[in-house]
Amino acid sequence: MGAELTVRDVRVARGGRQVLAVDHLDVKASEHLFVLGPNGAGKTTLLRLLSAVDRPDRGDVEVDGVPTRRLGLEERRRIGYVTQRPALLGTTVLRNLELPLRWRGLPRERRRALALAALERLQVAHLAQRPALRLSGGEQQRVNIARSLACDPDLLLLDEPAAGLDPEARAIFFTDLERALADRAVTTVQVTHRPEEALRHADRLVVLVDGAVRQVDTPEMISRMPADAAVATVMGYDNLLTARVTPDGAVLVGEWPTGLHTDDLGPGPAVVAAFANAVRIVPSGRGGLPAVVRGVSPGRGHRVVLLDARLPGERVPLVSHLGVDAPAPAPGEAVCIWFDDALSAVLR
C-alpha cells in the first residue's frame, strides 16, 4: 500500500541558523507528494530526514508510525532514496541493480528477473550490459531509479531526478517515470524547483520557502490561491503589486481600479499576484492602471510586453503576454492595465 509519513514539530539548524521548520506534515500511503521551493529552501534537508539518513535536531519523523531513529535494517530497506547525482558502481548496469538484491539474499535468477523488469519500466533494458559510468546523465538517472524500484520500496524519495536535462528530455523522462510508477502502490515524495512539473504530476504540493512550510494543498488550489506573495513567486506568478482592498471589496493599486474584486479579504493592504497572461492592455483613457510600454519581443507562442505601471512617485515593472495575432502597442506608448480575475490572486 505504500508507507505513511508523519512529521511533527521538526527543526534543523546548521551553523547556528535554522534551515528547516515543519510543524505538521502528513503523507498518505501511495500519495505522490511534490516538495516545491527555490534553491536553499530546505527541500533536500527534508528529504534526507524522510529517508532516515539524517535526524532532526528537534521533533519527530515517522514512517508507518515508527520514528526514523528506531527504524531497523529491514525497515530502512523499504525506503528508496534517489539523489540528484546517481551513485552508480563501475560495473555493468545490470550488476548495479542485482547487487542490492543479492544483499537481501535473493537467488540469482530472481535477482536478474527483478533487475531486468525494473530497467524495462524505465526504458533502459537495452543498456543492461553497458558499463554504468559510461552512460549519459539522463540514462544514469533512469538506472538509478530502476535500482530503487527493483527493491520494491514502500517509500520512494526523488531529489530533482531530472536535474541537468533539457526541457524536451525532462518531459520524456517524467512521462516514463509516471508510467513506471502507475501500477505500483508506492508513496513518492519528489523534490523540484519547477512549478510546471509539480502541477502536472503531484497529488499534493508542499511549498517550502526559507526552510518553512508556507502551504500544503492540491496543485490546483495552490496555483489558484497561493497563501502569500512568497508562494505566488514560487508558483510562477509574473507580477506582484502592492494593493488595497476597499470596504466594498474592490482592489485598487494606488488609487486606480484593477478590475479585481474580493469577498474573502476585509478592507486593508493586499498584494495582487497576476500571471503575465492576466494583464490586459487597453488604450489610454479607458480606465484601469496607467502604464507605459517599455518594449515588445517575441515569446513561445505569444508576444512579451514589458510595461511600467505609473504610480505616484514610482514606476512598477510589469509583464504581459499577448497572442501572436493580437495588435501590440508600440514602445513608449501610454496604455492602461486591467487584470483578469481568473488568472490573478488577491493576497494578504
Contents of the next structure:
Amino acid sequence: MGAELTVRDVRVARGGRQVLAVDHLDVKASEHLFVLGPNGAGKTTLLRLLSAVDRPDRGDVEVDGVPTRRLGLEERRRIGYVTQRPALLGTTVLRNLELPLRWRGLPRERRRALALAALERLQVAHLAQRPALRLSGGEQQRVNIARSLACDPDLLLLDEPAAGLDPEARAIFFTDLERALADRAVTTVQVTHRPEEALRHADRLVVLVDGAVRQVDTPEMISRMPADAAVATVMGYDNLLTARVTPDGAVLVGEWPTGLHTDDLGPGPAVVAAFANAVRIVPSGRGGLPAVVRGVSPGRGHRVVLLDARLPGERVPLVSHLGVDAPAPAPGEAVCIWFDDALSAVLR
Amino acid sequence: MVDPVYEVLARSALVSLTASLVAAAIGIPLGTWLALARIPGRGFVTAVVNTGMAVPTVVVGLFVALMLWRSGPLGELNLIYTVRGMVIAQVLLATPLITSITMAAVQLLPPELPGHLRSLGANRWQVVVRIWVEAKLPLLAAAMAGFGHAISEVGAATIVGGNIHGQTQVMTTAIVENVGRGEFGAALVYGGVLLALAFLVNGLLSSVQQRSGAWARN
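Having seen the form predicted on its own, I'd like the form predicted together with its partner chain now, please.
Let us now look at the entire complex, which starts with that chain.
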C-alpha cells in the first residue's frame, strides 16, 4: 500500500524571499501525482520537503499522519527520492544499488537479487558491473530510479527524472518507468515542466507558479479549464488574449467576435487562452479578429503560422498550426481569426 | 655517542606516522564537520584552522614545551623531552593541515550528496562514512600532506624532544646537529635517508590514490 501525504500551511523562505507557500495538499495512497510548473516555481523545494530531506520553515508535511520532522530512520526508508541529477556513487552500478539495501540490513544474496531485479526492470541489468560515473546521462538516471525501486518504497518522489534526454529517449524512458511501476502499490509524486508528460501519466496534477499552488485537479480538467492565465501558460496554451464577455456570453477581443461563448463567467473582462491548433484562419472580410500573417514555417506534422492580431493601439502576436494539406496564407496577407471552442478556454 | 642511522630513522618514522594517524583521526572528522555543519561562527573557526597551517613549527614547539615543562600545566605528565611529547607537538602541526584539506575536499563533493544519502536511507554515521569514501583521493592527499609536514619539521622536535641521543633524536634534528658540527657527510646521509623514507610513505599512498583514480576513470 502506498503512503498518504498531507501538506499543511507550509512556508519556505530562502534569503528572506518566500519560495514556497502551500496551504493544503493531499496525496492519496497509490496515487500518481504530477507537480507541474515553470523553472523556479518551487517544485524541487516541495519535493525535498516531501522527501524529508528538508524541513519547512512553518507548517507540516505528513507521511501517513506522521510529520516528516518526526520521521524515524525506518519510516524515512519508506521514501524513495530520485533527484534531477542522478548523484550516483563512485563505485559499480550494482554496488550503488546494494549499498542502501546493506544500510537496511539485508543479507548479501537478497541484496544482489533485489538489485539485479531492479536493474532488469529499468532495462539496465547489462550495466551492473560498470563504474556508475562513466555511464551516459540517460543510463545514470535509469540506475538512479532502479536504486530507489530496489528498496521497494511506499512513496517514490521523482524530480524531472528524464531531464536532459532527447524526446525519443524520454518517451522510451517513461514507458519503461510506467512498466517498472505497474505492479507496485506505490504513491508517486513527479515533478516536471512538460505538460504533455503530466497529461499522459498523472492521476492528478498540481500546478505550481511562483511558489504557490494555483490549481489541483485531474489533467483533463486543468487542461480544459485552467484557473488563470499563468496556469494556461504552464499547460502549454500558445495564445493568451485580453478579452471581454458580453451580457449574452459572447467573448470579444477588442470589439471583434472570436467565435467563443461562455455561460460560466458573467459579463466583464476575461482572458482567452487558445492552443495553436484552435486558431482558425479565414480570408479577410469573413468576420472574426483581424490579423496579418507574419510568416509561415514547417512544423512537425503541421505548418506554423505566425500572426499579428490588430487591436486598437496594439498588435498581439498569435500562433496557429495548420494541417500540411490546408492552403497556407502568404506572409503580409490580411486574414481573420476565429477560435475553436473545444481547444480554447475563457478565463477570468 | 652517535645513534645508528636506522635507530634514528625508526624513531622518526614512529613519531611522524603516529602523529599523522592521530592528526588524521582528529582532522578528518573535524574538517568534515566544518564542511557540512551549518553553525554560526563557522567562518571564524575555518579562519582559525587555516591560520594553524601557517604557524611556524618553533612556535608550536615553544607552546607545547611550555605546557609540558616540569612547572607547566601538564608538567606532571612528564612528557617533555620524550617521544610522546614530540608526537603531541607534531599532531598540533599536522591537524590544521589535514582539517583544512578535508574541509575543501568535502566541500567539492556535490552539495546535495549528504541529503541524497539520507534519502537513500543512510543514518548519520553511514552518511559520513560514504562521504569519506567518495572523497578518498583528496583525503589520502590530506594524510600525505600531514605526514610530510610532520616528518620534515625540525623546530618543534628540537624544542619539545631536546634532540637527546638514544631517546628523542630524529632525522631532522640529527641533520641540524651534524651541520652544526661541520659534519656535512653525515648530515647528507641522514638527509638522503629521510628523503627515502618520505618517498616510501608517499609512494605507497600515491599508488593507492592512483589506483582509486584509475578505477574511477575507467
